[in-house]
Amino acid sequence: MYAFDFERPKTIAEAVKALGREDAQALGGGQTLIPTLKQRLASPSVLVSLNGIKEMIGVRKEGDTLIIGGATPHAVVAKEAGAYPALAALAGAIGDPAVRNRGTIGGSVANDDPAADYPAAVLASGATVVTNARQIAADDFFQGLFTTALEAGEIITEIRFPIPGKANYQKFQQPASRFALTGVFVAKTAGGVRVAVTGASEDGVFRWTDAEQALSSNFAAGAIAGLKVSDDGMIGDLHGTPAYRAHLVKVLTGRAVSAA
């Protein structure tokens, strides 16, 4: 490790001006960034924690939407989501007691970890994504491998999940890590059906169009069946490759729609 400043802002406010300081970088549960700054593969000068800032924690509902503060633990989500089974069951299966407890949803979906849960449950939900600057929605928020549509000194105050009428996720996690070697979140709602799929794809999360259309008229394990998943453009690597993962992607789809 290396010498570098430590701010712990009580309010987004507060916040937002640390992160206007030079090479300042924002800390959620650091799950990621510690162990980045463990190999030296990031330096920055001022670390801003996220985790004390009361009202970026919690999960509510209003309505048909479901609330999730940016700093709120996977472990929370897991327990207070119950009004979206398929959010609460995928937050209870990341990582292990560990992560959970310190992990944030906030710093998953900003870092946009290629094979992370919560990117194809924002994704399939068709979510709000609200920083203390705007609103971003799912489809615009995520743009290829770690990268969002985030800004420098921008955060992610909370995720506004639309709660659809049925939805699953379906998870072939490699064991050692328990992130996703492939995972598809399936949500049915009134304006069609979404599929997300993450884990497998170079540029990170992805619709997969072509069952949504299908699904959309005939929401049924079945109705994918004369489908194929391309594998151009699909993560190689020693845990499986990129004809495994599409191969991956229409059964986990299949079992996703079963299970909703």
Contents of the next structure:
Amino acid sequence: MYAFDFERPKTIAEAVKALGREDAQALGGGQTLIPTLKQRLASPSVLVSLNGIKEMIGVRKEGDTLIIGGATPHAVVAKEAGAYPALAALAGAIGDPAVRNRGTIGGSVANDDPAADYPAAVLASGATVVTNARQIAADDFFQGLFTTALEAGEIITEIRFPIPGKANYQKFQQPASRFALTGVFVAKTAGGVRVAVTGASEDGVFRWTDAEQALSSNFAAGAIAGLKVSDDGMIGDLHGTPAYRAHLVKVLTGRAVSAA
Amino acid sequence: MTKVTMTVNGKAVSGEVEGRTLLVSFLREGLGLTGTHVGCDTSQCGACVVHVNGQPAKSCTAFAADLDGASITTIEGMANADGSLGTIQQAFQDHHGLQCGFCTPGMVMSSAALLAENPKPTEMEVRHYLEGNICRCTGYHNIVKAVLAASGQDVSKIAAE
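Now that you have shown the form predicted alone, what about the form predicted together with the partner chain?
What follows is the entire complex, opening with the chain shown before.
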């Protein structure tokens, strides 16, 4: 790793100020960023840890909305997001126990890895990403591979999930990394069904709108039987071809609907 | 350099660290606690697992400066007060849960966290919980057996596979 300064602010305001320094980088749980720094793929002048900001850690429910602080570790979400069981289950299946104790929801969502689990939940739930500066709808937040609407120095302070009537996440795990080879999150919301796919597309997480339409009129696995998923733009690597991933999208969507 | 203060295995310690100093470097090089191993250094293998405020974490993937004020337990803190092996350590010895021993500190720390959370796990639960710990000798069967034995369950009927 290249050398850098380290700051550990106690409030959001202090963190925003620290991130104003040139080449500053926010640090969540570090489960992706630290390996990246070790490979010298990033060289920030200062790391600003968000892990000491108490107001950004925790899970709470307000009416039909579950609100999760940006610095909340996956293990805490798995334990405390019981009001939204599909989300708690997703959090409890990220990585391994040691990774779940450090990695945070805000870090995962801000990083927007194309195979990460949380982006599928955020997009399918129609969640709102709240930052120190504004509120961003999930549909506007994810903008492609490792690309989000966040501006430099902007921090995810919390994510607000409207709790759907029914929901389920199906992940076909890549067994070595435990990332999703492909994962599908299905949510039956008041405004219709939303289906978000992670791990499959070269453009990152996306909504499978054909399935959403079919499932909104008939919420049953059979409703998507006649649909085809194009392998155009799907990820191809040594773990699976684009056609294989396209196939998984449909299979996992069906399983998620049946399990919801 | 930043000053950090932690409680490590029950003792208050402090030291000057760089921003980039990993927890595992602070433990091994700063405090001389070389029981915690660095295996892959990429957060895959789990040889470096320690407890941070009671929860397992990969010490190669956390900065010492981020853990100011934390309470850390390492493999050196797992023995009984008289220096004899703790229950899990003894079970690893009794059931040959180690071959080369490199992964053992992490295996013991993860197993201790599992048993604290789930005192009587099933074999599947043990295997699932330990999926972030890799044994390069592939000695998983006896590791799982040792964890089940440490939980007080009868392992005499678990056949070697």
